[in-house]
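As structure tokens, one chain now follows by itself in the form predicted alone.
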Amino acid sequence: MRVRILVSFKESVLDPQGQTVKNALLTLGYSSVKDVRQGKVFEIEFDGISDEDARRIVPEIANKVLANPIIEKFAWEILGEAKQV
């Protein structure tokens, strides 16, 4: 079994790297960006766990040591499902 985290700032978080593309594609033209947030994306893949197990482990990986929960948010996928935390 496959999943994957997805990992970014908080919206309430500064997010200068997100700013820095955003700038560089206004600067090319594309007027029509209104805002870019950059994050990290994390594949995990499981062997001999039941999709029930995975529901409950994804989040304490996510929370434990992928994401920042002060300052980060994160969303995961199991199989075509999407999980918001």
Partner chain sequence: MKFGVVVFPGSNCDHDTYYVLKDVLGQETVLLWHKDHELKGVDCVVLPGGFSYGDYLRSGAIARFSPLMREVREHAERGGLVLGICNGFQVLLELGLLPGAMLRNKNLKFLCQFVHLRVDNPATPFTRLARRGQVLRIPIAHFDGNYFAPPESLAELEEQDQIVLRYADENGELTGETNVNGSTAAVAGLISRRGNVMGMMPHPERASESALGSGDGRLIFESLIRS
Second form
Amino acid sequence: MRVRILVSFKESVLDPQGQTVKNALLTLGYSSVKDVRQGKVFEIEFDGISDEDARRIVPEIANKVLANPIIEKFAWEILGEAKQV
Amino acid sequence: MKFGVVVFPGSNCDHDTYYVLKDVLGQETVLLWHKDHELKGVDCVVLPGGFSYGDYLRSGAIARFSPLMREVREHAERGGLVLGICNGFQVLLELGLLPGAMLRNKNLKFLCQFVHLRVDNPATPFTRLARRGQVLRIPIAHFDGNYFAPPESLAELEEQDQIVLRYADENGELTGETNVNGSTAAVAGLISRRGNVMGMMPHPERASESALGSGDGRLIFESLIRS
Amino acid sequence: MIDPKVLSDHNLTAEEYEKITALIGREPNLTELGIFSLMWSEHCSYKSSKAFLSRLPTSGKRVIQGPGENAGIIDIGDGQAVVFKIESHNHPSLIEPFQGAATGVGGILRDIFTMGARPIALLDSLRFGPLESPKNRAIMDGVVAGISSYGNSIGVPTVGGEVYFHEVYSRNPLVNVFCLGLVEKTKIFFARAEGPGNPVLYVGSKTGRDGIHGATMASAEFGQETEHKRPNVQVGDPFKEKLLLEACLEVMEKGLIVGIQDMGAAGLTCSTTEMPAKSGTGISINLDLVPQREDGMTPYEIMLSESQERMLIVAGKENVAEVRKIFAKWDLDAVPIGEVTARKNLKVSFRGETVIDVPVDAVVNLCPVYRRPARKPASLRSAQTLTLPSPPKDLSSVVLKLAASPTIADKEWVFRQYDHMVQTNTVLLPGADAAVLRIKGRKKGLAVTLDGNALYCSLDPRTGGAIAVAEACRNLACVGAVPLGVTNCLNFGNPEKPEVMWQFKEVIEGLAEACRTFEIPVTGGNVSFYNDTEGLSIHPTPVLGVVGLIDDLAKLVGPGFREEGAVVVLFGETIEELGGSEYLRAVHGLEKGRPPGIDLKKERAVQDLCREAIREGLLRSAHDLSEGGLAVCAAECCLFGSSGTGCVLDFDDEMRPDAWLFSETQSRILVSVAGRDLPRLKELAEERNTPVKTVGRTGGTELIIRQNEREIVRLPVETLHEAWKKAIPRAFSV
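With the form predicted alone done, generate the form predicted in complex with its partner chain in the same format.
Below is the entire complex, every chain and molecule, led by the chain shown above.
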């Protein structure tokens, strides 16, 4: 099973990278851009686990390692079985 | 006082810190390998600067899982002294031994330069030789030194006098410009509630010999030696 | 199979192919052709430059290792030696500035620590196009960030270097990286594959399809399905390299290995042929054993991959287990992939078949050497002809303009992104004439500088070459250092153009003559040809890295004025030499005339005087005169001083005022000295028959320059500081 986890700053935390990208986009004339938040994407491949296992393990991994709960939040989704080449 | 400097894969100020403690200040000092489970009877554990595990996930995020960190945590819980410098400070935050987290510097660039630090709490084992408000000139060198704490924990830090060092100008004034990395409340150094664990972004080991432009960093180590 | 198209894709000529066939006694297969193509490339074989490079002096009593190894080695006494080299990473940095520059740093570090030395300093010479262009800014931003990322992470301080700007570098930025290492003389290692039967170990990162020679992409073999096979940008992993550095130094420290070579550019091919070629042996390896990151790699790809952070080690059988244990401690694999053979071939097997079997000598040493035609450019005569414009009225604003010219302006924007203090040896921070490092536990120190004025070289390559050496040595003299050795990075255009070849030949002559005069050996370096895009070549750009020794660091002086009331003294004479000056370029838009002349004997006398005066403790500051001449030098002396001290300088001469201020006459140093030490300084100068002239005093908060009692420049140091300090950050804040 492949799982994608998105880690990004909490709304209350200033995200200077996101701000920089936003300013660049506005400078380029994309005036409809309202806000940009930058984050990190992790794709994890698991061997032989059920959806239920995933619901237990993924948040644990995300909380413990991938995200720093003081400043970051995460979201995740199951991508499917096939290994993309 | 016996010091132990922890070596993580990717530490790069380990030998600099060891050199100052052992050769410049003449203290008994040992290197502690991160994979061991042995503190070798040290009084003070120093987590040095560098890029532990490349800092590829978040600064200090992987180092916190090193085997030796179990002993370091126990040492801290027993009231033992722990000093985290730069990456070591980041590791202490990730370990939860100090509150808060580090963000990228506000200008999104690595910053290596001398800064002025105002000592706001001289009543700690790390600053006992300083006067309140004394200004120290010590360099920083980091990418992620922009300290963040949520408002409620910040209020507590202020209340408990846990903010030991702040980025200031040479007269000890806090200005927007001197807060080079954008830290909340200009935090440069922080101490635990109990007063035995300190983290600081500036590098005292780089300012412990006049040949290198400043001897102000010795105050931190010498305070510890007097503890 | 090997048709003209395949040959041209591999940058080999029909004659070269014939020679390969003759050398191996048969037609090569495609993988073997790839091997020759790589090793006979200009980059690896120096086929166009070899004949001329032999003009450079390479020996001296302190030389432990001259050209031909990963890096040069010079004895510094007390059982220690310095290992150093400069290398270009120009093309990769154009394609991907961040990774190009980062992997450049990674490569030069490996060159140093493969010799057993711990890297103690990095410097970079960077050349970009003007910062008005967003593209140039993006390149500079990426290059600086790449250097910063790699050097900072691995914990080697980037202590200095230079940054120049010129239109010719818009399409060909130059990224030349230099590294200095320190080693105990008894612990030096070389790239040797001695002792047939000794195992060959592969250590470090796994092999992927990184940066596979551009030739593969176009070659018939890969045809259609190339999308995911096209050469990838090499990505650096400084964390892995830090582990590799510690592990390699540990096995070398313990004397567990026979020889070691880096597998950066030209990868496995280069190490498995050069090591045995130097030892009169061969190597046999099995590619199935090579750790691979991607599936389905062909022998061609594995052999030509430029994946970073890899090394090839030859060790005695009895030590293999211990070597593997040490690498495991650092979380690295050390995998035996073959052995040294008495038969002098590189023999490579893959899935049970022999895919390469060629004599290593043919690959490494028998590449044809070319003496390509050289012709003086027809345009040179008109470029050298200069009609001077009349001097501007307001010379103060000219000084201000020059201080804000990016080439002269403060480079703090760059340097503060580099960790220049880690390892706690940096005594003189970036920005000074030379970087100065202490050696822990000793009185002495090391000084390093990078220098080269390309505009001079384009107007008169021979003189430009000589000045590059002279100026680099003068930088060292200003901190009291004796130059010990040189490494050079020669950046030129396409050598198949006779004009470029002529420039190359002339620059080498200039370098050679100057090195002989200063008695400093060239211990290695790098030639980077083909720096042209759309037919436009860069200026001939030799960059010199010179390492010097300071006897007593306690006597060190910096470039900045230290206090009020010191006497300002100018070493050397000033003549009207505005050709090729930064003043003409930045203020009048002229890149014309002859560059300043250079009398190497006089130059040496001035440098000796400066060193002697520092040794006797007579000087308070010393700064060499270069781009921008006296006015810029004096301004910098004010700016580098911590106190913002100004100065008042007086001259009585009828020369045109702009020539006084901005002439770039060589062999000059501006110093400050306490009044009581002036007589002794004059005595020393007389002994050396070197003109010195008292020109003013430090003090006040302004830079004031008078000619025949008429004030021609008056600028508050604060105003200068603002212009100088903010020029580069301002360019980036657009």
